[in-house]
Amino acid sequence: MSVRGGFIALVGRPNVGKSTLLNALIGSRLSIVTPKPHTTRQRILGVLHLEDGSQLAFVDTPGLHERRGRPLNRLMNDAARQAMFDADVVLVLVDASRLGDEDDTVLEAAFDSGRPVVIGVNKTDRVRPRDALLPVLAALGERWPRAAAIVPLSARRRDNLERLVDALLPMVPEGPPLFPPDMITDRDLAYRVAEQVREKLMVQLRDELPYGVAVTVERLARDEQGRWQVAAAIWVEQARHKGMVIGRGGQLLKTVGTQARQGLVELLGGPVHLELWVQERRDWSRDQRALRELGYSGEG
(Lines of atoms letter the chains of each structure in order from A and count residues from 1; the text may use other names and numbers.)
(Lines give C-alpha, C1' and ligand atoms only; values in the text may rest on other atoms or scores of the structure.)
(Ligands and ions follow the chains in the order given, each with its own letter.)
Protein backbone atom coordinates (compact mmCIF):
# COMPACT_ATOMS: atom_id res chain seq x y z
CA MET A 1 0.00 0.00 0.00
CA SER A 2 1.43 3.37 -1.02
CA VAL A 3 1.94 6.09 1.57
CA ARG A 4 0.54 9.49 0.71
CA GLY A 5 0.80 12.96 2.11
CA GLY A 6 -0.52 16.36 1.13
CA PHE A 7 -2.20 19.60 2.08
CA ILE A 8 -5.97 20.10 2.21
CA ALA A 9 -7.20 23.71 2.25
CA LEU A 10 -10.34 23.85 4.39
CA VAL A 11 -12.39 26.80 3.14
CA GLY A 12 -15.93 28.11 3.29
CA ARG A 13 -17.97 31.12 4.23
CA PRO A 14 -18.10 32.09 7.91
CA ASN A 15 -19.84 29.77 10.37
CA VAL A 16 -20.07 26.61 8.25
CA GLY A 17 -18.11 24.60 10.84
CA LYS A 18 -14.56 24.53 9.47
CA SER A 19 -12.88 24.75 12.85
CA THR A 20 -15.23 22.16 14.35
CA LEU A 21 -14.35 19.82 11.50
CA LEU A 22 -10.61 20.36 11.92
CA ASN A 23 -10.82 19.59 15.64
CA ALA A 24 -12.95 16.50 14.99
CA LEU A 25 -10.56 15.15 12.36
CA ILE A 26 -7.40 15.71 14.40
CA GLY A 27 -8.95 14.78 17.74
CA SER A 28 -7.66 17.91 19.48
CA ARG A 29 -8.95 21.47 19.99
CA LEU A 30 -6.50 23.16 17.64
CA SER A 31 -8.90 25.80 16.39
CA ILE A 32 -11.20 27.81 18.65
CA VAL A 33 -14.95 27.59 18.05
CA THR A 34 -17.68 30.11 18.87
CA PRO A 35 -21.17 30.73 17.45
CA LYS A 36 -19.93 34.04 16.02
CA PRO A 37 -18.61 34.52 12.47
CA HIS A 38 -14.95 35.32 11.78
CA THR A 39 -13.75 33.47 14.87
CA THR A 40 -10.80 32.06 12.90
CA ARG A 41 -8.50 34.87 11.80
CA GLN A 42 -5.41 33.03 10.56
CA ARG A 43 -4.49 29.79 8.87
CA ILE A 44 -4.11 26.89 11.28
CA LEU A 45 -2.50 23.57 10.33
CA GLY A 46 -3.79 20.28 11.69
CA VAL A 47 -2.05 17.03 10.72
CA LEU A 48 -4.05 13.82 10.55
CA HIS A 49 -1.83 10.73 10.88
CA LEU A 50 -3.31 7.59 9.33
CA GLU A 51 -2.49 4.02 10.30
CA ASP A 52 -0.53 3.29 7.11
CA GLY A 53 1.74 6.30 7.68
CA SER A 54 -0.10 8.61 5.30
CA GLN A 55 -0.66 12.19 6.42
CA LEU A 56 -3.35 14.69 5.55
CA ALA A 57 -2.42 18.23 6.54
CA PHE A 58 -5.61 20.26 6.88
CA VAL A 59 -5.29 24.03 6.75
CA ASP A 60 -8.19 25.72 8.53
CA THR A 61 -8.76 29.20 7.10
CA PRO A 62 -10.79 32.30 7.97
CA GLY A 63 -14.25 32.37 6.45
CA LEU A 64 -14.32 34.05 3.05
CA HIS A 65 -16.52 37.13 3.24
CA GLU A 66 -17.37 40.32 1.40
CA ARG A 67 -16.20 42.85 4.01
CA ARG A 68 -12.78 43.95 2.80
CA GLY A 69 -12.55 47.48 4.23
CA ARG A 70 -10.23 46.85 7.15
CA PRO A 71 -6.68 45.54 6.62
CA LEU A 72 -7.58 42.73 9.03
CA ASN A 73 -10.48 41.68 6.80
CA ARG A 74 -8.23 41.74 3.76
CA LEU A 75 -5.63 39.63 5.54
CA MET A 76 -8.28 37.08 6.48
CA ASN A 77 -9.59 36.81 2.93
CA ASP A 78 -6.09 36.68 1.46
CA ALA A 79 -5.09 33.91 3.88
CA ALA A 80 -8.03 31.79 2.76
CA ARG A 81 -7.44 32.37 -0.94
CA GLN A 82 -3.68 31.76 -0.73
CA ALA A 83 -4.26 28.51 1.14
CA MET A 84 -6.18 27.16 -1.85
CA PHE A 85 -3.31 27.81 -4.24
CA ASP A 86 -0.80 26.28 -1.82
CA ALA A 87 -2.82 23.08 -1.29
CA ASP A 88 -3.03 19.79 -3.14
CA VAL A 89 -6.81 19.61 -2.65
CA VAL A 90 -9.44 22.18 -1.69
CA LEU A 91 -12.17 21.05 0.69
CA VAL A 92 -15.10 23.47 0.53
CA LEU A 93 -17.41 23.16 3.51
CA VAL A 94 -21.02 24.23 3.17
CA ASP A 95 -23.93 24.21 5.62
CA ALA A 96 -26.55 21.68 4.52
CA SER A 97 -29.25 23.65 6.31
CA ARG A 98 -28.37 27.02 4.77
CA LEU A 99 -26.95 27.18 1.26
CA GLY A 100 -26.64 30.55 -0.45
CA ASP A 101 -24.84 32.84 -2.86
CA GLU A 102 -21.83 33.10 -0.53
CA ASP A 103 -21.23 29.38 -0.99
CA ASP A 104 -21.21 29.84 -4.77
CA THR A 105 -18.60 32.59 -4.38
CA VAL A 106 -16.35 30.30 -2.35
CA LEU A 107 -16.82 27.39 -4.75
CA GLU A 108 -15.99 29.56 -7.75
CA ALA A 109 -12.78 30.67 -6.05
CA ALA A 110 -11.96 27.05 -5.20
CA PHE A 111 -12.33 25.87 -8.80
CA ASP A 112 -10.34 28.89 -10.01
CA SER A 113 -7.40 27.60 -7.96
CA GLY A 114 -7.02 24.71 -10.39
CA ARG A 115 -6.89 22.18 -7.55
CA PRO A 116 -9.25 19.21 -7.13
CA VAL A 117 -12.30 20.31 -5.17
CA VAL A 118 -14.23 18.22 -2.66
CA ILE A 119 -17.48 19.60 -1.25
CA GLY A 120 -18.17 18.70 2.35
CA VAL A 121 -21.84 19.14 3.20
CA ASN A 122 -21.76 19.81 6.93
CA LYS A 123 -24.46 20.01 9.62
CA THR A 124 -26.53 17.23 8.08
CA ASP A 125 -27.89 16.54 11.57
CA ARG A 126 -29.81 19.83 11.31
CA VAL A 127 -31.71 18.83 8.17
CA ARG A 128 -35.23 17.64 8.95
CA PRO A 129 -36.73 15.45 7.71
CA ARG A 130 -33.66 13.43 6.72
CA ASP A 131 -35.05 12.88 3.24
CA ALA A 132 -34.72 16.63 2.66
CA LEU A 133 -30.95 16.16 2.41
CA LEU A 134 -31.20 14.23 -0.87
CA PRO A 135 -32.37 17.20 -3.00
CA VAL A 136 -29.64 19.35 -1.42
CA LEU A 137 -26.95 16.88 -2.50
CA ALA A 138 -28.54 16.49 -5.93
CA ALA A 139 -28.63 20.26 -6.45
CA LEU A 140 -24.97 20.61 -5.48
CA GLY A 141 -24.02 17.83 -7.89
CA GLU A 142 -25.95 19.48 -10.71
CA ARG A 143 -24.59 22.95 -9.93
CA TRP A 144 -20.97 21.79 -9.49
CA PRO A 145 -20.39 18.70 -11.66
CA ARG A 146 -16.66 19.41 -11.61
CA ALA A 147 -16.47 18.49 -7.91
CA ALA A 148 -14.25 15.45 -7.34
CA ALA A 149 -16.59 14.29 -4.56
CA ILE A 150 -19.53 15.51 -2.50
CA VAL A 151 -19.58 14.13 1.04
CA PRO A 152 -22.41 14.71 3.54
CA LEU A 153 -21.19 14.86 7.15
CA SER A 154 -21.70 16.26 10.62
CA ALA A 155 -18.52 17.57 12.20
CA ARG A 156 -20.26 18.14 15.52
CA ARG A 157 -21.38 14.51 15.73
CA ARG A 158 -18.32 13.16 13.89
CA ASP A 159 -20.61 11.50 11.35
CA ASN A 160 -19.12 10.28 8.04
CA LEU A 161 -15.61 11.63 8.68
CA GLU A 162 -14.03 8.34 7.55
CA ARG A 163 -15.78 8.65 4.19
CA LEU A 164 -14.42 12.19 3.87
CA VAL A 165 -10.89 11.01 4.55
CA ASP A 166 -11.31 8.14 2.07
CA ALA A 167 -12.37 10.64 -0.59
CA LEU A 168 -9.44 13.00 0.05
CA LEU A 169 -6.58 10.52 0.43
CA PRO A 170 -6.29 9.36 -3.23
CA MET A 171 -6.05 13.02 -4.34
CA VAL A 172 -2.82 13.79 -2.47
CA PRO A 173 0.55 12.68 -3.85
CA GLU A 174 2.52 9.60 -2.86
CA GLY A 175 5.69 10.26 -0.96
CA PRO A 176 7.50 10.25 2.38
CA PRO A 177 5.96 11.72 5.53
CA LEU A 178 5.69 15.50 5.57
CA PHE A 179 5.81 15.86 9.35
CA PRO A 180 7.18 14.04 12.41
CA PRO A 181 4.79 11.38 13.76
CA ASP A 182 4.05 13.36 16.95
CA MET A 183 3.32 16.69 15.24
CA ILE A 184 -0.32 17.70 14.93
CA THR A 185 0.03 21.46 14.33
CA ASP A 186 2.55 24.11 13.37
CA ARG A 187 1.20 26.61 15.90
CA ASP A 188 3.27 27.14 19.02
CA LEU A 189 1.94 26.94 22.55
CA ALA A 190 1.76 30.73 23.02
CA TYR A 191 -0.53 31.06 20.00
CA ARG A 192 -2.86 28.36 21.28
CA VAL A 193 -2.94 29.93 24.75
CA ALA A 194 -3.83 33.33 23.28
CA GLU A 195 -6.58 31.75 21.20
CA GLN A 196 -8.08 30.10 24.29
CA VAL A 197 -8.41 33.51 25.91
CA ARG A 198 -9.82 35.10 22.75
CA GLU A 199 -12.40 32.32 22.42
CA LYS A 200 -13.79 33.07 25.89
CA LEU A 201 -13.79 36.79 25.13
CA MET A 202 -15.77 36.32 21.92
CA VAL A 203 -18.39 34.29 23.73
CA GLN A 204 -18.78 36.83 26.53
CA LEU A 205 -18.65 40.11 24.58
CA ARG A 206 -21.47 41.81 22.73
CA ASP A 207 -21.83 41.26 18.98
CA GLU A 208 -19.55 43.92 17.47
CA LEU A 209 -16.79 44.31 20.02
CA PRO A 210 -15.07 40.89 19.63
CA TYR A 211 -13.76 41.81 16.19
CA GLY A 212 -11.76 44.70 17.67
CA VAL A 213 -10.13 42.49 20.31
CA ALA A 214 -6.76 40.74 20.08
CA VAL A 215 -4.74 38.75 22.62
CA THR A 216 -0.99 38.43 23.02
CA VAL A 217 0.79 36.19 25.52
CA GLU A 218 3.46 38.10 27.44
CA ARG A 219 4.60 35.30 29.73
CA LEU A 220 4.31 31.51 29.49
CA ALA A 221 6.52 29.48 31.82
CA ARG A 222 6.46 26.88 34.56
CA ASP A 223 7.52 27.82 38.06
CA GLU A 224 9.53 25.66 40.43
CA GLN A 225 6.38 23.91 41.65
CA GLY A 226 5.40 22.96 38.08
CA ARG A 227 2.54 25.47 37.93
CA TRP A 228 2.10 27.30 34.63
CA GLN A 229 2.43 31.07 34.90
CA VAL A 230 0.50 32.72 32.06
CA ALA A 231 0.18 36.46 31.50
CA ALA A 232 -1.76 37.81 28.53
CA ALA A 233 -2.67 41.26 27.25
CA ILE A 234 -6.08 41.91 25.74
CA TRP A 235 -5.91 44.65 23.12
CA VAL A 236 -8.87 46.87 22.25
CA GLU A 237 -9.21 49.59 19.62
CA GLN A 238 -10.83 52.34 21.66
CA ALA A 239 -10.57 53.55 25.24
CA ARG A 240 -14.29 53.03 25.85
CA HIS A 241 -13.91 49.37 24.95
CA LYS A 242 -11.66 48.76 27.95
CA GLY A 243 -14.60 49.15 30.31
CA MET A 244 -16.71 46.82 28.19
CA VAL A 245 -14.07 44.09 28.35
CA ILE A 246 -13.45 44.55 32.08
CA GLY A 247 -17.16 44.75 32.92
CA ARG A 248 -18.87 46.23 35.94
CA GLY A 249 -16.73 45.64 38.98
CA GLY A 250 -14.33 43.63 36.80
CA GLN A 251 -16.87 40.83 36.56
CA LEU A 252 -16.66 40.13 32.81
CA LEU A 253 -12.87 39.92 32.81
CA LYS A 254 -13.04 37.68 35.87
CA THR A 255 -15.48 35.36 34.08
CA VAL A 256 -13.27 35.25 31.00
CA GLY A 257 -10.26 34.47 33.17
CA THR A 258 -12.03 31.64 34.99
CA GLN A 259 -13.26 30.04 31.76
CA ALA A 260 -9.93 30.49 29.98
CA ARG A 261 -8.01 29.01 32.90
CA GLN A 262 -10.17 25.89 32.80
CA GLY A 263 -9.36 25.43 29.11
CA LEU A 264 -5.67 26.10 29.70
CA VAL A 265 -5.44 23.43 32.39
CA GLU A 266 -6.52 20.91 29.77
CA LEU A 267 -4.26 22.38 27.06
CA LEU A 268 -1.14 22.68 29.23
CA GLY A 269 -1.73 19.54 31.27
CA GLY A 270 -1.31 21.07 34.71
CA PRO A 271 -2.34 23.82 37.13
CA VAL A 272 -2.38 27.36 35.71
CA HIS A 273 -2.12 30.83 37.19
CA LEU A 274 -3.56 33.24 34.63
CA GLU A 275 -3.14 37.01 34.69
CA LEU A 276 -5.11 39.15 32.22
CA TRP A 277 -5.10 42.89 31.62
CA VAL A 278 -6.60 45.20 29.00
CA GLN A 279 -4.70 47.72 26.86
CA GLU A 280 -5.75 50.13 24.14
CA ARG A 281 -4.08 50.28 20.74
CA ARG A 282 -6.25 52.62 18.76
CA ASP A 283 -7.72 51.18 15.53
CA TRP A 284 -5.21 48.32 15.52
CA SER A 285 -7.24 46.31 12.97
CA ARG A 286 -6.78 49.16 10.47
CA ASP A 287 -3.04 49.62 11.13
CA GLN A 288 -0.63 47.43 9.16
CA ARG A 289 2.19 47.90 11.67
CA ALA A 290 -0.08 47.06 14.60
CA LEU A 291 -1.36 43.98 12.80
CA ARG A 292 2.20 42.70 12.37
CA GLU A 293 3.08 43.41 15.98
CA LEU A 294 -0.04 41.65 17.23
CA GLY A 295 0.75 38.56 15.17
CA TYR A 296 -1.33 39.16 12.04
CA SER A 297 1.44 39.07 9.48
CA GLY A 298 -0.66 37.72 6.63
CA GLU A 299 1.54 34.61 6.55
CA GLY A 300 -0.21 32.63 9.25
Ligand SMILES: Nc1nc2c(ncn2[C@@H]2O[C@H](COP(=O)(O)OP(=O)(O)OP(=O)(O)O)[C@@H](O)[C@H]2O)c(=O)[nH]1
Second form
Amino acid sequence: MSVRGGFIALVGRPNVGKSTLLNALIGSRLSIVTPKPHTTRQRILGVLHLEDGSQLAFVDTPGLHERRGRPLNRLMNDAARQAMFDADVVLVLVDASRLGDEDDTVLEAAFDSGRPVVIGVNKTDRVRPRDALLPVLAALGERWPRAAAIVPLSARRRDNLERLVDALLPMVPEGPPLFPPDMITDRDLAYRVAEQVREKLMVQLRDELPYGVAVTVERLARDEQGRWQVAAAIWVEQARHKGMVIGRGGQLLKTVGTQARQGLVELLGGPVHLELWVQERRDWSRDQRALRELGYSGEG
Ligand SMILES: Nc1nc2c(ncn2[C@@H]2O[C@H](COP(=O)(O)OP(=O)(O)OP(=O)(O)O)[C@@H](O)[C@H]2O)c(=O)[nH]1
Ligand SMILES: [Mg+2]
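Switch over from the form predicted on its own to the form predicted together with the named molecule, please.
Up next: the whole complex, starting with the chain shown before.
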Protein backbone atom coordinates (compact mmCIF):
# COMPACT_ATOMS: atom_id res chain seq x y z
CA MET A 1 0.00 0.00 0.00
CA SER A 2 1.13 3.48 -0.77
CA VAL A 3 2.12 5.92 1.92
CA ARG A 4 0.21 9.19 1.99
CA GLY A 5 0.51 12.58 3.63
CA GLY A 6 -1.44 15.81 3.61
CA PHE A 7 -3.05 18.70 5.39
CA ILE A 8 -6.58 18.76 6.70
CA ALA A 9 -8.06 22.09 7.76
CA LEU A 10 -10.40 21.68 10.71
CA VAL A 11 -12.96 24.48 10.48
CA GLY A 12 -16.40 25.28 11.85
CA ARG A 13 -18.35 27.87 13.76
CA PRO A 14 -17.19 28.54 17.33
CA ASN A 15 -17.72 25.86 19.99
CA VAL A 16 -18.55 22.88 17.72
CA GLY A 17 -15.64 20.86 19.16
CA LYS A 18 -12.78 21.39 16.68
CA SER A 19 -10.06 21.50 19.31
CA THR A 20 -11.57 18.56 21.20
CA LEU A 21 -11.45 16.58 17.95
CA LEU A 22 -7.84 17.55 17.25
CA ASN A 23 -6.82 16.39 20.73
CA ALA A 24 -8.82 13.16 20.42
CA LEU A 25 -7.25 12.33 17.05
CA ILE A 26 -3.69 13.01 18.18
CA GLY A 27 -4.16 11.63 21.69
CA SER A 28 -2.66 14.67 23.39
CA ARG A 29 -4.05 17.93 24.80
CA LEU A 30 -2.47 20.11 22.10
CA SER A 31 -5.19 22.70 21.68
CA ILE A 32 -7.07 24.30 24.55
CA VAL A 33 -10.77 23.55 25.09
CA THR A 34 -13.38 25.44 27.12
CA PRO A 35 -17.20 25.48 27.21
CA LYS A 36 -17.05 29.04 25.78
CA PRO A 37 -17.01 30.03 22.10
CA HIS A 38 -13.96 31.80 20.61
CA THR A 39 -11.50 29.76 22.66
CA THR A 40 -8.97 29.04 19.89
CA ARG A 41 -7.30 32.20 18.57
CA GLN A 42 -4.56 30.85 16.30
CA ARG A 43 -4.10 27.82 14.15
CA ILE A 44 -2.27 24.84 15.60
CA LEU A 45 -1.07 21.73 13.85
CA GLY A 46 -1.54 18.18 15.12
CA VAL A 47 0.13 15.37 13.17
CA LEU A 48 -1.49 11.95 13.19
CA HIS A 49 1.02 9.19 12.38
CA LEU A 50 -0.60 6.06 10.98
CA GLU A 51 0.88 2.58 11.21
CA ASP A 52 1.93 2.41 7.55
CA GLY A 53 3.84 5.69 7.87
CA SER A 54 1.09 7.85 6.40
CA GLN A 55 0.61 11.25 8.03
CA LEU A 56 -2.50 13.34 8.40
CA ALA A 57 -1.68 16.87 9.51
CA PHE A 58 -4.77 18.41 11.08
CA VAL A 59 -4.87 22.18 11.40
CA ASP A 60 -7.16 23.35 14.20
CA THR A 61 -8.44 26.87 13.57
CA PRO A 62 -10.41 29.59 15.37
CA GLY A 63 -14.18 29.32 14.96
CA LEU A 64 -15.40 31.21 11.90
CA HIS A 65 -17.81 33.92 12.95
CA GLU A 66 -19.58 37.08 11.85
CA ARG A 67 -18.41 39.12 14.81
CA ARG A 68 -16.43 41.85 13.13
CA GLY A 69 -14.76 44.94 14.40
CA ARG A 70 -11.85 44.08 16.59
CA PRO A 71 -8.66 43.34 14.66
CA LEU A 72 -8.24 40.25 16.84
CA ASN A 73 -11.52 38.86 15.47
CA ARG A 74 -10.40 39.58 11.94
CA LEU A 75 -7.09 37.80 12.55
CA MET A 76 -9.02 34.78 13.87
CA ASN A 77 -11.26 34.58 10.79
CA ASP A 78 -8.30 35.09 8.46
CA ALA A 79 -6.41 32.23 10.14
CA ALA A 80 -9.33 29.85 9.52
CA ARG A 81 -9.78 30.95 5.89
CA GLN A 82 -6.07 30.73 5.16
CA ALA A 83 -5.93 27.20 6.62
CA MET A 84 -8.59 26.11 4.10
CA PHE A 85 -6.58 27.41 1.18
CA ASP A 86 -3.41 25.74 2.44
CA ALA A 87 -5.11 22.35 2.93
CA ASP A 88 -5.62 19.24 0.79
CA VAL A 89 -8.99 18.59 2.40
CA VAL A 90 -11.35 20.80 4.41
CA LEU A 91 -13.05 19.08 7.34
CA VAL A 92 -16.06 21.14 8.40
CA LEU A 93 -17.24 20.26 11.87
CA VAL A 94 -20.85 20.89 12.90
CA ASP A 95 -22.69 20.21 16.15
CA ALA A 96 -25.34 17.52 15.57
CA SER A 97 -27.48 18.97 18.35
CA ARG A 98 -27.32 22.58 17.15
CA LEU A 99 -27.22 23.05 13.39
CA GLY A 100 -27.87 26.56 12.12
CA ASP A 101 -27.26 29.35 9.64
CA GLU A 102 -23.73 29.89 10.89
CA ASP A 103 -22.86 26.36 9.76
CA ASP A 104 -24.15 27.18 6.27
CA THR A 105 -21.83 30.18 6.12
CA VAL A 106 -18.85 28.00 7.01
CA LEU A 107 -19.84 25.27 4.56
CA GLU A 108 -20.22 27.80 1.75
CA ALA A 109 -16.76 29.18 2.49
CA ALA A 110 -15.36 25.64 2.56
CA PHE A 111 -16.80 24.76 -0.85
CA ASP A 112 -15.63 28.14 -2.20
CA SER A 113 -12.06 27.18 -1.28
CA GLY A 114 -12.16 24.62 -4.10
CA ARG A 115 -10.84 21.87 -1.83
CA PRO A 116 -12.70 18.60 -1.25
CA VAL A 117 -14.98 18.93 1.77
CA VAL A 118 -15.79 16.36 4.44
CA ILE A 119 -18.52 17.16 6.98
CA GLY A 120 -17.91 15.86 10.51
CA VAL A 121 -21.13 15.77 12.51
CA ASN A 122 -19.89 16.05 16.09
CA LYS A 123 -21.52 15.69 19.52
CA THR A 124 -23.69 12.75 18.41
CA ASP A 125 -23.66 11.71 22.09
CA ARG A 126 -26.02 14.63 22.70
CA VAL A 127 -28.63 13.46 20.21
CA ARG A 128 -31.48 11.60 21.91
CA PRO A 129 -33.04 9.31 20.90
CA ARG A 130 -30.25 7.98 18.75
CA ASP A 131 -32.56 7.63 15.72
CA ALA A 132 -32.99 11.40 15.67
CA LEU A 133 -29.53 11.58 14.09
CA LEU A 134 -30.69 9.97 10.85
CA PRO A 135 -32.82 12.88 9.59
CA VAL A 136 -30.00 15.28 10.52
CA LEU A 137 -27.54 13.32 8.36
CA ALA A 138 -30.06 12.97 5.54
CA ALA A 139 -30.78 16.72 5.53
CA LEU A 140 -27.06 17.53 5.40
CA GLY A 141 -26.58 15.09 2.51
CA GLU A 142 -29.44 16.67 0.61
CA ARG A 143 -28.31 20.24 1.22
CA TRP A 144 -24.61 19.53 0.47
CA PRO A 145 -24.47 16.85 -2.24
CA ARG A 146 -20.94 17.99 -3.11
CA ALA A 147 -19.59 16.78 0.25
CA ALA A 148 -17.07 13.97 -0.26
CA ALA A 149 -18.26 12.29 2.95
CA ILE A 150 -20.47 12.99 5.95
CA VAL A 151 -19.23 11.32 9.12
CA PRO A 152 -21.16 11.32 12.42
CA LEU A 153 -18.86 11.25 15.44
CA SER A 154 -18.32 12.23 19.05
CA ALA A 155 -14.96 13.85 19.71
CA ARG A 156 -15.57 13.77 23.46
CA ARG A 157 -16.26 10.03 23.47
CA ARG A 158 -13.87 9.26 20.63
CA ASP A 159 -16.71 7.61 18.70
CA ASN A 160 -16.23 6.87 15.01
CA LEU A 161 -12.84 8.56 14.69
CA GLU A 162 -11.43 5.60 12.71
CA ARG A 163 -14.16 6.04 10.15
CA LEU A 164 -13.26 9.70 9.85
CA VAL A 165 -9.59 8.85 9.31
CA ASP A 166 -10.54 6.17 6.76
CA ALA A 167 -12.56 8.75 4.83
CA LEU A 168 -9.78 11.36 4.87
CA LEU A 169 -6.75 9.22 4.08
CA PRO A 170 -7.51 8.45 0.41
CA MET A 171 -8.12 12.17 -0.16
CA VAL A 172 -4.53 13.25 0.57
CA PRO A 173 -1.67 12.74 -1.90
CA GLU A 174 0.79 9.86 -1.99
CA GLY A 175 4.32 10.82 -1.17
CA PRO A 176 7.25 10.79 1.23
CA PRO A 177 6.74 11.76 4.91
CA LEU A 178 6.06 15.44 5.55
CA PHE A 179 7.19 15.40 9.19
CA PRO A 180 9.73 13.60 11.37
CA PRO A 181 8.21 10.52 13.07
CA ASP A 182 8.22 12.08 16.55
CA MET A 183 6.69 15.43 15.59
CA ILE A 184 3.08 15.92 16.68
CA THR A 185 2.74 19.71 16.63
CA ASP A 186 4.34 22.85 15.20
CA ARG A 187 3.84 24.94 18.34
CA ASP A 188 6.67 25.25 20.85
CA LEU A 189 6.50 24.69 24.58
CA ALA A 190 6.22 28.40 25.44
CA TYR A 191 3.12 28.73 23.24
CA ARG A 192 1.48 25.74 24.85
CA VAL A 193 2.33 26.99 28.34
CA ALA A 194 0.74 30.38 27.60
CA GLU A 195 -2.34 28.65 26.18
CA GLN A 196 -2.64 26.46 29.25
CA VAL A 197 -2.85 29.58 31.44
CA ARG A 198 -5.32 31.22 29.05
CA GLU A 199 -7.55 28.12 29.13
CA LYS A 200 -7.92 28.35 32.91
CA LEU A 201 -8.50 32.11 32.72
CA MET A 202 -11.21 31.70 30.10
CA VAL A 203 -13.04 29.20 32.26
CA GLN A 204 -12.84 31.34 35.42
CA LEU A 205 -13.58 34.78 33.96
CA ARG A 206 -17.10 36.04 33.36
CA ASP A 207 -18.93 37.97 30.67
CA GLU A 208 -16.77 39.63 28.03
CA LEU A 209 -13.55 39.51 30.01
CA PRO A 210 -12.31 36.13 28.68
CA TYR A 211 -12.09 37.69 25.22
CA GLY A 212 -9.92 40.55 26.45
CA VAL A 213 -7.09 38.58 28.03
CA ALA A 214 -3.84 37.48 26.48
CA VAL A 215 -0.96 35.56 28.06
CA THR A 216 2.76 35.78 27.36
CA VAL A 217 5.43 33.54 28.84
CA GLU A 218 8.29 35.57 30.26
CA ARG A 219 10.36 32.72 31.69
CA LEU A 220 10.43 28.98 31.01
CA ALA A 221 13.47 27.17 32.31
CA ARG A 222 14.51 24.22 34.41
CA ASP A 223 16.44 24.88 37.62
CA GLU A 224 19.23 22.66 38.94
CA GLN A 225 16.75 20.47 40.82
CA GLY A 226 14.92 19.76 37.55
CA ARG A 227 11.98 21.92 38.57
CA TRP A 228 10.36 24.07 35.87
CA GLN A 229 10.36 27.77 36.63
CA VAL A 230 7.53 29.40 34.73
CA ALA A 231 6.57 33.06 34.75
CA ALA A 232 3.72 34.42 32.68
CA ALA A 233 2.10 37.82 32.22
CA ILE A 234 -1.66 38.19 31.81
CA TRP A 235 -2.58 41.18 29.68
CA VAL A 236 -5.87 43.04 30.10
CA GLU A 237 -7.30 45.87 28.00
CA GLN A 238 -8.34 48.27 30.76
CA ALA A 239 -6.86 49.10 34.15
CA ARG A 240 -10.20 48.26 35.81
CA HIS A 241 -9.98 44.72 34.43
CA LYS A 242 -6.86 44.03 36.48
CA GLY A 243 -8.83 43.75 39.70
CA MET A 244 -11.39 41.51 38.00
CA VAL A 245 -8.68 39.05 36.98
CA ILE A 246 -7.05 39.14 40.40
CA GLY A 247 -10.38 38.74 42.21
CA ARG A 248 -11.40 39.54 45.76
CA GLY A 249 -8.42 38.91 48.02
CA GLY A 250 -6.52 37.55 45.02
CA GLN A 251 -8.77 34.50 44.95
CA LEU A 252 -9.49 34.26 41.22
CA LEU A 253 -5.86 34.55 40.17
CA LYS A 254 -4.95 32.02 42.81
CA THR A 255 -7.46 29.51 41.45
CA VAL A 256 -6.21 30.09 37.90
CA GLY A 257 -2.63 29.59 39.12
CA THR A 258 -3.45 26.33 40.88
CA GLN A 259 -5.31 24.91 37.89
CA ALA A 260 -2.73 26.09 35.36
CA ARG A 261 0.08 24.62 37.44
CA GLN A 262 -1.66 21.24 37.42
CA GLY A 263 -1.98 21.41 33.62
CA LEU A 264 1.66 22.40 33.31
CA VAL A 265 2.87 19.49 35.45
CA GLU A 266 1.21 17.22 32.87
CA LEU A 267 2.51 19.19 29.88
CA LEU A 268 6.09 19.61 31.10
CA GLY A 269 6.30 16.24 32.85
CA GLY A 270 7.74 17.37 36.17
CA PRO A 271 7.32 19.73 39.12
CA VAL A 272 6.46 23.33 38.22
CA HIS A 273 6.75 26.64 40.01
CA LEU A 274 4.38 29.11 38.37
CA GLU A 275 4.36 32.86 38.82
CA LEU A 276 1.54 34.93 37.29
CA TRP A 277 0.93 38.67 37.22
CA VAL A 278 -1.53 40.99 35.52
CA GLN A 279 -0.64 43.96 33.34
CA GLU A 280 -2.58 46.49 31.31
CA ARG A 281 -2.01 46.96 27.61
CA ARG A 282 -4.75 49.34 26.64
CA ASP A 283 -7.16 47.99 24.01
CA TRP A 284 -4.62 45.42 22.85
CA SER A 285 -7.17 43.42 20.82
CA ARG A 286 -7.78 46.47 18.60
CA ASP A 287 -4.17 47.48 18.17
CA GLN A 288 -2.08 45.88 15.41
CA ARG A 289 1.21 46.53 17.10
CA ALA A 290 0.05 45.17 20.45
CA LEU A 291 -1.37 42.10 18.72
CA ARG A 292 2.03 41.42 17.16
CA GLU A 293 3.86 41.95 20.41
CA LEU A 294 1.52 39.60 22.24
CA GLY A 295 2.16 36.86 19.67
CA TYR A 296 -0.85 37.30 17.38
CA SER A 297 1.07 37.83 14.20
CA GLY A 298 -0.45 37.98 10.73
CA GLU A 299 0.33 34.35 9.95
CA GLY A 300 -2.12 33.36 12.69
N1 LIG B 1 -21.24 16.45 24.38
C2 LIG B 1 -20.15 16.71 23.66
N3 LIG B 1 -19.46 17.84 23.89
C4 LIG B 1 -18.37 18.09 23.15
C5 LIG B 1 -17.93 17.20 22.12
N6 LIG B 1 -16.84 17.75 21.54
C7 LIG B 1 -16.60 18.91 22.19
N8 LIG B 1 -17.51 19.13 23.16
C9 LIG B 1 -17.58 20.27 24.09
O10 LIG B 1 -17.86 21.44 23.36
C11 LIG B 1 -17.22 22.59 23.98
C12 LIG B 1 -16.38 23.32 22.96
O13 LIG B 1 -15.31 22.47 22.56
P14 LIG B 1 -14.03 23.04 21.78
O15 LIG B 1 -13.24 21.85 21.34
O16 LIG B 1 -13.34 24.08 22.58
O17 LIG B 1 -14.75 23.72 20.53
P18 LIG B 1 -14.07 24.55 19.34
O19 LIG B 1 -14.85 24.27 18.12
O20 LIG B 1 -12.62 24.30 19.29
O21 LIG B 1 -14.36 26.04 19.82
P22 LIG B 1 -13.60 27.43 19.38
O23 LIG B 1 -12.13 27.23 19.56
O24 LIG B 1 -14.14 28.42 20.35
O25 LIG B 1 -14.01 27.71 17.98
C26 LIG B 1 -16.41 22.02 25.15
O27 LIG B 1 -17.17 22.18 26.32
C28 LIG B 1 -16.25 20.56 24.77
O29 LIG B 1 -16.06 19.72 25.89
C30 LIG B 1 -18.69 16.00 21.91
O31 LIG B 1 -18.38 15.15 21.07
N32 LIG B 1 -19.78 15.82 22.71
MG1 LIG C 1 -11.01 25.54 19.47
